[in-house]
Structures are given as C-alpha cells and as structure tokens.
Amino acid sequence: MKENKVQFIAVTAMAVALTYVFTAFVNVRLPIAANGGLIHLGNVPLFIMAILFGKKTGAIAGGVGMGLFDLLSGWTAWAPFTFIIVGIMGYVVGAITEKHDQYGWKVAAIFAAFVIKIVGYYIAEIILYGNFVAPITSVPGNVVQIAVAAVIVLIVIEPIEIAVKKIGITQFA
C-alpha cells in the first residue's frame, strides 16, 4: 500500500510538471480576445496522464500544472479559474476512462473536457470582464487548443498505454 502512495505521488508530480512545461514552453500567444489569448499543448500531458492514471492524477495535474503556469507567467487573475476548470477537466477525463477503456470512451472523455473548457472559460471571462460579448473572442482559440490536443492524444495513447502496462504502473483508485 505504501508503495502505491509513493508511486501515486511520483507519477502525479511528474504529471503536474509535464502539464506545466507543455503549457509554459510549447505555446503561441494570440493577438485576439479581450486579454490576448494563448494556445498551448498543456492539455496533451494532462489528457494522457488522466487516461493512464485516473481522475485524481488528472485533476491535480490539470489544476496545479496549469494553475501554476498562470501564477508564474503574468496570467495571475486566471489562476483560480484555471485551477477549478482544468482540474475538473482532468478529473472528468480520468473518471470516464477509469470505467471505460475503449477508444470511443477516450474520445467522449476528451469531448467532455472540451465542453468544460469552453463553458468554464466563457463564464470566467464574464466574471473578469463584466460582459457576455468579450468572451466569445476566446472560443476559437480554446477550440483549436483542445482539438490539437485531442488529435495528438488519440494518436499516441494506445502505444503509451501498452508501454505503461509493460512497466507495471496502474491507475490509482
């Protein structure tokens, strides 16, 4: 049991680090939206880790990894929203794929995360900007961000799952 806790901490810390790095260093800033915008690949390790290791790792990787990016890169006002929205995204992807291992469920899980991101950040922007119109300009960037992550994850997830199973690391309940 103690071995499982240590493994959970190590894998989840790695998931947080990968999510942060892919958000911070593999991104493009957009000159649109009320506060600019950012397209990044942080969702790739987030989705992979949530699918491989479950909802707890997914929630922590998403919330902490991307929330930390916001805190350290000048997007501080977004950090509480990111912590909640992306934490929920990771939790949902992990929860769905913990129960269902088939490819179609992985697609459904990422689609659920897509909906959470679009709706969550739209509401966050309403709160931050005080109107219902400005947030619409962020939707295309969020769509591209999740679509790119979905394509990458859905291509690489099966070989990664095989490798992780060979190593002997399992999902954390």
Partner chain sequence: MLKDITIGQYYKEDSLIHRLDPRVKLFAVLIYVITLFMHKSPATYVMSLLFLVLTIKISKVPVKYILRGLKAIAVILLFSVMINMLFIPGKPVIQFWIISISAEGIRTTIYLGSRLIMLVLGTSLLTFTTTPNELTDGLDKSLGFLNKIGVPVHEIAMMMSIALRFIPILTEELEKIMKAQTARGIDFESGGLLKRVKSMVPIIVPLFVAAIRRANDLAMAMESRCYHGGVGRTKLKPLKYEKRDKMAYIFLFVFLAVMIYLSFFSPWR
The other form holds:
Amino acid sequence: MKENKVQFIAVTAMAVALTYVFTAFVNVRLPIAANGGLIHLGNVPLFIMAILFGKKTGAIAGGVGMGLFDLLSGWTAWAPFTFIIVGIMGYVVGAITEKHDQYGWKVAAIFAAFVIKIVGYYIAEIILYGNFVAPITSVPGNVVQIAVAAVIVLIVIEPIEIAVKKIGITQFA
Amino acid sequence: MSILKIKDLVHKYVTYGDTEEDKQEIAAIDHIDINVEKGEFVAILGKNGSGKSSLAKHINGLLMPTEGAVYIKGMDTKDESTLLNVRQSAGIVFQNPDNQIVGTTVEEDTAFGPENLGVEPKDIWTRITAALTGVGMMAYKEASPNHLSGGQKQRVAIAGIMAMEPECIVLDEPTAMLDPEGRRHVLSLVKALNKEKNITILMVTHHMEEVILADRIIVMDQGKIVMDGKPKEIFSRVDEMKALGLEVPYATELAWELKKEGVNLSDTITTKEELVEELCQFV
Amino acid sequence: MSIRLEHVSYAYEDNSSKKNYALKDVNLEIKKEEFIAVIGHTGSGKSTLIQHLNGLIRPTSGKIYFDDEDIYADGYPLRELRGKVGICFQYPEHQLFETTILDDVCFGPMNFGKTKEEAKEIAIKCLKDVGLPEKLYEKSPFELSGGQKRRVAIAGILAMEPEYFILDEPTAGLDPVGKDQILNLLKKLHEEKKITIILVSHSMEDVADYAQRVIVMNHGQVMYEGDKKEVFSHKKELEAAGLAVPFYRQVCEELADRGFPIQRDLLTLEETKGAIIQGLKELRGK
Amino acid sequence: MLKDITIGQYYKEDSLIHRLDPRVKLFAVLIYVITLFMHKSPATYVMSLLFLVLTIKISKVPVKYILRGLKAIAVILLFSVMINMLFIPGKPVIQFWIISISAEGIRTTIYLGSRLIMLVLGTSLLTFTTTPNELTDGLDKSLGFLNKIGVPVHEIAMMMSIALRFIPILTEELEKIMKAQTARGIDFESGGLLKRVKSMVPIIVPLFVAAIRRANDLAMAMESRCYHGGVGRTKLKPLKYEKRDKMAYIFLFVFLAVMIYLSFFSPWR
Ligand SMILES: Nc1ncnc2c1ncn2[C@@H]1O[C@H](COP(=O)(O)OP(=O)(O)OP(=O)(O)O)[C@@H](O)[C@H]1O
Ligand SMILES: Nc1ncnc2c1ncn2[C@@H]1O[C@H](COP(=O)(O)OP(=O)(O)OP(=O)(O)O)[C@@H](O)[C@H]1O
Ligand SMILES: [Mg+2]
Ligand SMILES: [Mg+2]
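Next block, the form predicted together with its partner chain, ref. the form predicted on its own:
Every chain and every other molecule in the complex is listed next, the one we just looked at coming first.
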C-alpha cells in the first residue's frame, strides 16, 4: 500500500538515527578493564529495529546508520565495508525473525549477525591493513560489543514489542 | 463558496487486543455533516478522545471514510487521482512541531512541500520567501530547526504549509506544546492568515481563550457534533459546556457565577473588556 | 527542615566554550510543607533550578543544603536525597517502560531498596491516590489515554515517598478536566500527606488558585519571591518579564480603575465573585 | 547543549575544495583509494602524497585537525607495522635474540603503513570539507544507477537526511530520559556487567517507543505535505556542475592516467 511506503521511510529513518546515536553517544563502561573498557551500543538499535520491522529496515538501519557514523567521523575508509557488513547483519536478523516469532530464533538471528560481523570485518581489515594478523586485534572488541548488545536486546525486546503493539504500529505489509 | 463539505462521515478504527479474535471497532467519528465556507475561522472543541484529530485527518485525506464522504473544493478525498490536489489545498499542522519538520534547515523544510509538488526551483524560492516572511521567520531561513524555540518551530511548520499555497489550513492543537509566548505568536499568526490572506482555518484546541475570536465553534463529543454556532452563542451555554467536560473563557465563567447570584449581566460576555464594561454600568 | 540554595550559579557548557549562565547567584530557601509555584518566561531557568534541588545537576558555583547538610560534601548520600526529593519532569509519561502499570510504579521504590512486596503495597496505595481504576493495574501503560498515563507517571514518583515533590509543568497538553484532576491531586497530597509541593507552571491562574508562595525567575535570577498576593502586585514588572497577573486580578484592577468599589489584589474566581457582589451591594446602598 | 551536537567533523571554511560539488569529491575519493591500492613503486607513493598534500593545502583545513584522525588508528597501525616487520620472510638485516627483521619486511611495512595513513587522511578530508547534507545529496545523485538493481537510492537518501535532522532530537531525548530515570533512583555506574546492562532497560524502552511514535507522526506530516516518493520531485538546490567541477574532473582523470602510467608502464614501476 502507498501509505506504508512513507511510513517505512519514516520508521527506517528513525532507525538510522537511533543506530547513529547509539554508536556515537551511548557507551557502557565494562567493569573489567580500566582502559579500553568502553564499548558503543550501536548494534542495539540495529537488532531491535530489524526484529520489529523486518529485513529491509534492519539492513538500512545497520548499513546506513553505522556507515553514516563511519563516513562522518573520520572512519571514512571503513564506511563502505561497514555499509555492506552491518547492512547484511541487519538484513539477516530481520529475515530470520520475520519468519520465526519464537525467542530462540531471535537468539539465533543475533548469533548469525555476530558471525557476519567477525568474519566481515576480518576480511575488510585484511584489505585495509594488507596483512592477515593485524585484523585479529579487533576481534575481541567486536565479540564483546555484540555480546553486550545481544544481552541488552534480548532483555528489552519483549517490553518494546508489547509497547509497539499496544500503540498500534506493526510491520509494513 | 463552500470549501469543505463533509457528508454523513463515519470513521471506525479497528483495534486488536492480545489475541487476533479480540477485535474491537471504535466509531471515532459518528455520522458528521459539516459545511465550511471559504474564509471562515472555525474552532473545534471537545474533550480527549472525542474525535477531533480523526476529523482533522479526514480533511487532509490522511484517513479514508468508513462511510460518507469528504469534499475539498468539490474533490472527493477518496479519489486517488486528486489526492495530491486535496492535500495541497488543505494543509494540516500538528501538535508537536518537532515531528513535522523534515528539513535540516528552515528553508529546506519550507521547500519540502513545493518540492513534492514538482515546483521549479526558482518558483520554490519565491514561495519560501513569501511563506517565511509571512510567518516572520525569514531571518532564520538558514538556521537549524533544533536551535529554535517551540513557537518558532511551529511557525516554521506553518510556513511549510503556506509554501504549498493552500486555501484551507487545519491546525490540530498547534499550541499544545508551546509556552505562553509561543502560543501568542502562533495564534496571532493564524488570525492574520485568516484575515489578511483569507485562508480558511479549522483549529482544534483545548484553550477556550484562543477561540473567542473565531467565526464559529464546533463542539464534538463521542464522535458527534453536539454544538455548532458563534462563540458568543456557544459560550452562553455554560451548563452544557461543563457537562461535556469543557470550560468557558474566564470572563464568561465569572459572569455566569455572578448571574447565579442574581447579578443582571448579559449572556454573551466572553472577554474581560465586556465584563468590566457591563459591571461598570452599575457604578 | 528545608532545601537551601546559597549563591548558586549554573552555566551550561557551550560549543564555543563561552559561559552561558542559566542561573545567576540564586539564593532561596524552600521549607517543608510549603506549596510553592515557580514561574518565569521560557528559558528563565526554571527547569535548571529544580534539577539542582535533588542533585541532578551540580552548580557551577554555590552551595546547596538539604536539612543544613551540604549535598556535595564528600560521602553525602546523593541517591538517598533523590528518594526524598522527587522530580516529575515535563511529559513524564514518556518515561514509562514496564510491561504493567503496577511494575512501572514499583520501579522507584525498588531502586531505593524496597522488596518487591513492599514496593507493590506502596504502588497500589499511590495508584489509588492518583485515582486510577484498579482494573487497569495489570495493563500495559502504553494502552492508557494521555491523562491516565500522566497519572501513572506521577504515581511512579509518589511511590518513592518523597518529602518534597517537584513537578515541571505537570498539566502541559491535558484537557481542562485532566488538568483540574492533576492540580487537585497535588492539593490533596499537600493538605493530607503534608508533602512539600514545588510546581513549575505557565498558568498564572493555576498558580493563584493553588500555590501559597511564588518564586519568579527572570533571566536566571530570582526576580520576586514571596506570598502570591505580594508577588502579583508587581503587574508592570511581571509583564515586562514576559509574564502576566492572573485574569481575576486584571479584572479587579480595571474595575477599581473605573471607580467600582473593589480591592485590587484578588486572585481567584471565588474571591473576585464575592468582592464584586459586595461591591454591587455597596453601590446599591448609595 | 546536547541539541547542539555537531554531527560528523565538518570544518567550516571557504575553500575551493569546500565549494566543489559533492559528487566530484566522492569521485575523487574513489579515484584516490583505487590508486592507493595500485601502489607498486616509490614514484606512485610520491604522487599520491603530492596529491594528498595539495588537496589538504587547498582545503585550508588545519593539518593538526587532519592528523587527529590518525589517533584512532594508532594502535592498529603500530601493531600492523610490528607484525609485518617480524613475520615477512627474507634476508635478515637486523637480528638479535630470536627477532630478525628482513629488508622485505621493512619495505612492506613502509608501503602498507603509509598506504593506511594516506587512506585515512585522504578519505577523512571528504568529511572535513563536505557537510552531511551535501554528502547525502551527492550520494543520492551519484549512486542513482543502483536504482536499476533494486536499491532504493532516493528513499535511502531521504532517510539519511531525516536521520540527520532527528539525531540531535533523539540525543536530547535520551539525555532527558536518563535524567528522569536517575531521579527515580536508577544507578548506571556501579555493579557488575549484568546489572549495568539491566540499567539500560528503562532508558531504551521509552526511547524506542518515542522514536517509533515520532516516526508515525512524521510519516503523516510528510504525506500531508504531498510526499509521494522521488518521482516528479524537484529540489530547492539541485546539484549543478560549475566550471570548477569540470576542471576538477579533468584534473582527476589526469591524475588517474599518471598513476596508471607510473604503476604499469613507466620505467620506475
Ligand atoms: N490509530 C487509532 N487506532 C485505534 N483507535 C484510535 C486511533 N486513533 C484514535 N483512536 C480512537 O478514536 C477516538 C478518537 O480519537 P481522536 O484522536 O480523534 O480524539 P481527539 O478528539 O483528537 O482527542 P485528543 O483531545 O486527546 O487529541 C478515541 O477513542 C481514540 O482512542
Ligand atoms: N541542556 C542544555 N544545554 C545548554 N543550555 C541549556 C540546556 N538546557 C537549558 N539551557 C539554557 O538554559 C537557560 C534556562 O533554561 P531552562 O530550561 O532552565 O528554562 P525554563 O525556565 O525551564 O524554560 P521553559 O519554560 O521553556 O521550560 C536557557 O537559556 C536555555 O537555553
Ligand atoms: Mg487529538
Ligand atoms: Mg522548562
């Protein structure tokens, strides 16, 4: 339906904005490390919006939202990779959760995204750094990032789904 | 000339409970007929949930009638082919100024409507200059909306509608989120658009003081029109208004209280000046 | 027993690193069991001021004392203070998040160390106080109407059992009936539970109806502070500061100007009505 | 204040580079990155470096600003350098204990290291000289061809510009919600990881619900202002190539040709 197209644009735009905001400004300080324990939560909106609104919104929220952050914040060279990798992450989470409603599938979807992120960035950084070993350094960071995001998403998703249903906004047909 | 004609309009929302079967139909608008002439200033009152916003959305073709029809300048809002025309002729301004500004600068936002209408860039410039001058925001044309006050943002939202050169503007509680100063500015702007540009205004509001100067007041309750008339006439029915969960202007209320005590005042007092004038006749 | 501000100034940090004072040398004392209204033009610093009262923002300079203890002294339990001084921000319903109304109201007390059972008991009491029908307690807060949500949010703060209850424009966006219900609730809390109320409002008429003492903010400074009758006698100055005097006082002034026998400093409908009738009697007597 | 947050790192200046059409700049970045990856010889490096220095000079963005971008990658750069030096086999030039560094190692390290540095500096110059809005416009126009393979480029560009408008609003809203929940006694700063993660719930739920509500309102406002997709839509400020843009294109093609020559055909390749 035509109406839904504008709503899709608006909701997805908001998803992009949320992903940007969480990537840029929302951090959790890990209680373990004193120095590098700060991780951003940019994956949280990406997962939530993908679960709520499906693969297209997920793909754009991730790819454009985080890509935009890279593009605008000095990680310009990473932006095209982020666009593709995180875009695929959002797409996959959306695609899996669109088909299956159960909680277990959400966990599986996020796990799939986790694998895509690790592998994707590893490959991207091989291209950027020109060797196979240096990209390994970013693996632990990525692991923790997704793990924390996963925990948060899996806790908040239920109340948000209920709220969204109650205020009467659902997936676009 | 009639600009807006609503014929036996019904709107039903379908809501779902926790299960699919738990389906409910709410008649938010329940057989309404309205006819508005060009250049009128109509205020729409009613308590929360009485169907005011739903009505406003029908005028703009954002909602489609469940039954009945809405005509703008003779165009049926159900007709896909004239929908853009309907929306161009009757613009709508919403409550929260933040959620209706699309552009990242004031001029870009004002241009949004004309851009969608396919207006040539150089004509867009003349339109936004006219619209922004009209609302007194020309000095801010390159500013980011985030740096404006609520009242200023709402004026930008109105400019965005003005740039589409509409003949009718529907305002759904345009002052609800503003402070008194912003409210005053927006109100005087709306009045000026009505008087000077002869734009038909339909304004939804909860503030009785804002509608004293309207040409006509429509009061809604549970999806129906329960009163329709001149402000003086509507506000003279204080008991009825109170029963509907509404108020009357301060002056009317005071006059009404005084009359209950046997003071001889006329029924049509709405402003401080009128009240003082009548009371001073006893001096 | 009071909250006291001494020479409090506050500057928001600006991109340009220029100091932008939202509060300038504010000295105030808010005593227990008062009903105070804070008024002022937009951007006068009302919201900034109230956030100082429970240590949400720290003054750039100056001191804040709660019951004569400096709240920024080392080791002062700020979090406990936040339980004693509850703030209800503008549009508080935007902060609801739990799946049921009851759980949402329990959130505050549980943060302050109450067990689930204790919290529930308090929550039910508070929901009763704000007049929410019992059949709604297990519903999602997102299902409610605007006015109902506002009441749940207010109950959420009340449930922390604060001694001071600060509300930043609690009636914004409500219809007349909803507005009166909230204000009457505050009045009841003040009279029956002896809770100190600090109300930020843009409506002079509401302030005149409900508050005892009025604080007028103007460009980050306290312009007037005192009994409402006294404060509203500064008509010209208030108007210059972007405010007004209550409608009924305006009527009285104009009547008095035109020779009607009436006092000038009446503020509410009831007072004015009585005085006009009195005045008319006098006139008839002559 | 939070609603004043600057998005990205645009450096306001009036330079030739700033005034170039964003499409030209996007194209320039593309060419520059491609040529960086063609590097084989010192000559190509010198050319790339020249190109970089020249554009930085013209852009009038202070060098210290641009170098700041390197801080973020310093660790990875150092690590990468070390790995390359240590593990690339060849004739050892430096040797002590179990560590041996080969000439090839040094050479590759210098090449890869400088390539990464130039990559970061050159690409970030784009965001120093182009506002987010211009970038959105530029991407919209230059990626238009992707429409053919089903990527809704116009819609994505529209989403980007709406996102840019709402980022400050959502940031402010986030701050408000955090304050309000702090007033209700929430504690973000102490406790274990799970507790900290849990403390995000009262922030995230209201923020998302509000954002989705806003999206709904916004969709209605857009529709009521006759938005109906990219078809038949005009632009207030349509992108238009000026003479300087054409000159820049010519310059870029010349640069590309020189680089191809240096990499593949010249005697110093
Ligand atoms: N999208 C919707 N889905 C289901 N019901 C709705 C929807 N929008 C409105 N309603 C219901 O329709 C009725 C009329 O709502 P409407 O928003 O038109 O009232 P209103 O007069 O504008 O109220 P307010 O003063 O609160 O703005 C209400 O009972 C409301 O609950
Ligand atoms: N987060 C912030 N960052 C920077 N400046 C701010 C911030 N919040 C408020 N200000 C500024 O501080 C001043 C006082 O603002 P404050 O919000 O306290 O006013 P207010 O009296 O509550 O206004 P209103 O009636 O509009 O709510 C204003 O000039 C405002 O622009
Ligand atoms: Mg409404
Ligand atoms: Mg305020």
